[in-house]
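The chain below stands alone and is given as C-alpha cells, in the form predicted on its own.
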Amino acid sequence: MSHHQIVIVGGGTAGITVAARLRNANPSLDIAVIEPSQKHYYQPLWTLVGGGMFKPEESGRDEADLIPYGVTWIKSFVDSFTPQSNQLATRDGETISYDYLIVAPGIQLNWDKVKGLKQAVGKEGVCSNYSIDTVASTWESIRNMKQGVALFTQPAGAVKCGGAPQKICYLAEDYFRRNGVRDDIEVIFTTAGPRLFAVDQYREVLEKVAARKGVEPRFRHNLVEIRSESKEAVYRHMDTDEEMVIEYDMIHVTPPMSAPDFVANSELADEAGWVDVDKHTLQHTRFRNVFGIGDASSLPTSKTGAAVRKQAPVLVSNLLSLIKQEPLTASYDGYTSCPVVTGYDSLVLAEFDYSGQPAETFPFVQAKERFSMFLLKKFGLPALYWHGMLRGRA
C-alpha cells in the first residue's frame, strides 16, 4: 500500500489546476494524481472542431507534459473509496492511503441510455461533438448535408456546458446558410428543459437568434432511441410522457451524462450520484478530509471549465487552511461562464453566479452577439487554459 498527503482523482481540467496550484503555494506538499489516460484535450474546443475551424488533434497535449513538476503521476483508474479508512483502490488491485483526498474525475458520458446510440454514433448522420472519438463526425455530417431535417438535441439533467448543445446548432445553420442550402434544410433544436438558458438575460437573446436564424426549438423533449436504419430520432414527452418521432437527415446528439459509476456508488456521493460538498468551501459534507472540485461534485452551479478557474483558488486556500487547522474561510459563489457561439463570426459571453445574476468581466454588456468574444473564445481563451489555468497561474 502506499500513502500520500494528498491524492487527486483525476487528471483533467480540475485535477491539474487544483496540483499546480498547491505546488506553487507549497513545494514540499507530497501530492500525488490518479489519472490513466495518456492524452488531455481542452473539450471547449469540440464546438469549433464540429464546425471545421480545428482538427480534433489540435485539441489534445500529452498528460505527461501537463502533470506539475513535482507530482507524482499514478496511471490507473479508481475502483473504489473507504474514506472511514482514508483509502481508495484501482483497479489494478492496489490500495492507496492518503491524508487529504481532492475528488475531480470529471463527467461520464452515457451512451447506453439512449437505446441505438452507441452503436449509431459517428457514422450515417449520426453524430456527437462529446467525445475525441466521434467529434470528427460532427464536421464531416455538416458539410455533407445538402438538405432535409438537421435535428440537435439536449438531454434531460446536467451536461457538460448547458450551453453547448446549442453552440453546434448555430454554427451548422450558419454553415448551411453560408454554402447555399440553409432554404432546403430544416433546423430543430430539441431539448429536455422548458427554455433555452437558465439566466434570462442570456435567454431572451437566444431566443432572438434562434428565431432569426429558423432555428425551431422544441421544448421538453428527451431522446430516449435512435433508430439509425430508418434515420428516427424517439422522443419521450417530459411532462406527458407521449412517445413522438422525428425524421433526422443527420442529428447531432448531447449524450446524457452522470457523476463516474465508481462515485455515484461510493459513500462519497449525494443521492443524485455526485461528490457530496459544501457548495461554498468545497469540503465534503461528511468527510472532513475530502473536498470535491469540477463537474463531479454537487455545486449547483454549470459544468465548465470556467467555473474550475474560480473553484481552484477557492479549495486549494481552504485545504492549506486546514492543513494548518484553520478556519476555512475561502467561499465560492458559483461563478461559471458560458461562450455560446451563435455563428462563424458571433458569440453571447454569458457570465454568472449561483443568483442566477450576471457576473460580467468586460465593462460593457455581454448579453448581445459579439465578434470579439468570438475571437476571445477561438484564440484568447485555449491560451489561458493551456497556459494559464493549467499551471495553476489563472
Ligand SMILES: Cc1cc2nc3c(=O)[nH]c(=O)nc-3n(C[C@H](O)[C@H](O)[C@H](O)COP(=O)(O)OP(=O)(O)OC[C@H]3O[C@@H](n4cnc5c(N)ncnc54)[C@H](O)[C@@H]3O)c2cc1C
The other form holds:
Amino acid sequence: MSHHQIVIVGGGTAGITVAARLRNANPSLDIAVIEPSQKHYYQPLWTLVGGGMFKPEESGRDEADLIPYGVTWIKSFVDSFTPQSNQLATRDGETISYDYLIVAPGIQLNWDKVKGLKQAVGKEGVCSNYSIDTVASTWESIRNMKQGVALFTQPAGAVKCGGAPQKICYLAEDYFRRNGVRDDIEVIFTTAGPRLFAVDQYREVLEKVAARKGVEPRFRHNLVEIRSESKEAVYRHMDTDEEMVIEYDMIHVTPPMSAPDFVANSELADEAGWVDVDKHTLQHTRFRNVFGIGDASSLPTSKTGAAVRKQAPVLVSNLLSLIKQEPLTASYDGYTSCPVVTGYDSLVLAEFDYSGQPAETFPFVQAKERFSMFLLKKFGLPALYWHGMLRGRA
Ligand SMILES: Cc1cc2nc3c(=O)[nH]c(=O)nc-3n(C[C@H](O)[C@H](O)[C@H](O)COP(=O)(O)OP(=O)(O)OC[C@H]3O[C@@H](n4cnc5c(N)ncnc54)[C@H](O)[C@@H]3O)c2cc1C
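Write the structure block of the form predicted in complex with the ligand for the protein whose form predicted on its own appears above.
What follows is the whole complex; the chain from before opens it.
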C-alpha cells in the first residue's frame, strides 16, 4: 500500500489545475494524481474541431507534460473509495491511502442509454463532438451534407457545457449557408429541456439567433433510440411520454451523462451520484478531509472548464487552511461561462453565477453576438488554458 499526503483522482482540467496551484503554493506538499490516460484534451476545442476549424489532434497534449514537476503520477483507474479509513483502491488492485483527497474524475458519457447509439456513432451521418474518438465524424457529416434533415440533440439531465449541443448546430447551419446548400436542408435542434438556455438575457439572444437562421427548436424531446439502417431518430416527449420519430440525413448526438459509476456507487456520493460537496467551500459534506471539484461534483452550476478555473483557487485555499487547522474562508459563487458559438465569426459569451445573474468579464454587453468573442474562443482561451490555467497561474 502506498501513501500520499494529498491524492487527486483524475488528471483532467480540474485535477491538473489544482495540482499545479498546490505545488505553486507549497512545493514541499506530497501530491499524487491518479489518471489513466496518456493524453489530455482541451475539450472546448472539440466544438471547433467538429466545425472543421482544427484537427482532433490539435486539442491534445501528453499527460506526462502536464503533471506538474514533483507530483507523482499514478497511471491507473480508481475503482472504489473507503473514506472512513482514508483509502481508495485502483482497478489494478492497488490500495492507496491519503491524508487529504480531491475527487475530480469528470462526468461519464452514457452512450448505451440511447438504444443503437453505441454501434452507430461515428459512421453514416451519426456523429458527436463529445469524444475524441467521434469528433472527426462531426466534420465529415457536416461536409457531406447536401440535402435533407440535419438533426442536433440535447439529452435530459446535466451535460458538459450546456450550450455545446447548440454551438455545433449553429456552426453547421452557417457552413451549409456558406456552401450554398442551406435551402435544401432542414435544421432541427431537439432538446429534452423546456428552453434554449437557462439565463434569460442569453436565452433571448439565442432564440433570435435560432429564428434568424431558420433553426427549428423542438423542446421536451428526449432521444431514446437511433435506427441507423432506416436513419430514424426515436424520441420520447418528456411530458406526455409520447413516442416520436424524426427521419434524419445527419444527426449530431449529445449522449446522456451522469456521475461516474465508481463515484455514484461510493459513500462520497449524494443522492444523484455526484461528489457531495458544500457549494461554497467545495469540502465534502461528511468527510472533512475530502474535496470535490469540476464535472463530478454536486456543485449546482453548469459543468464547464471555466467554472473549474474559479473553483480551483477556492479549493486550494480551503485545503491549505484545513492542513493548517484554520477556518475555511474561501467561497465559490457558482461562476460558470459558456461561449456559445453562433457561426464561423460570431459568439455570445454567457457568464453567470449561482443566482443566474450575468457575471461578465468585459466592460460591454455580452448578451450579443460578437466577432471579438469568437476570436477569444478560437485563440485566446486555448492559450489561457494551456499556459495559464493548467500551470496554476490563471
Ligand atoms: C464538446 C465540448 C465542448 C465544451 N465546451 C466548453 C467551453 O466552451 N467552455 C468550457 O469552459 N468548458 C467546455 N466544455 C466542458 C469542459 O471540458 C469540462 O467541464 C471540463 O473538462 C471539466 O473538468 P474535469 O476535470 O471535471 O473533467 P475532465 O477534464 O473531463 O477530467 C476528468 C479526468 O478524470 C479521469 N478519470 C475518469 N475516470 C477516472 C478513474 N476511474 N480514475 C482516475 N481518473 C479518472 C479522466 O481520464 C479525465 O482525465 C466542453 C466539453 C465538451 C465535451
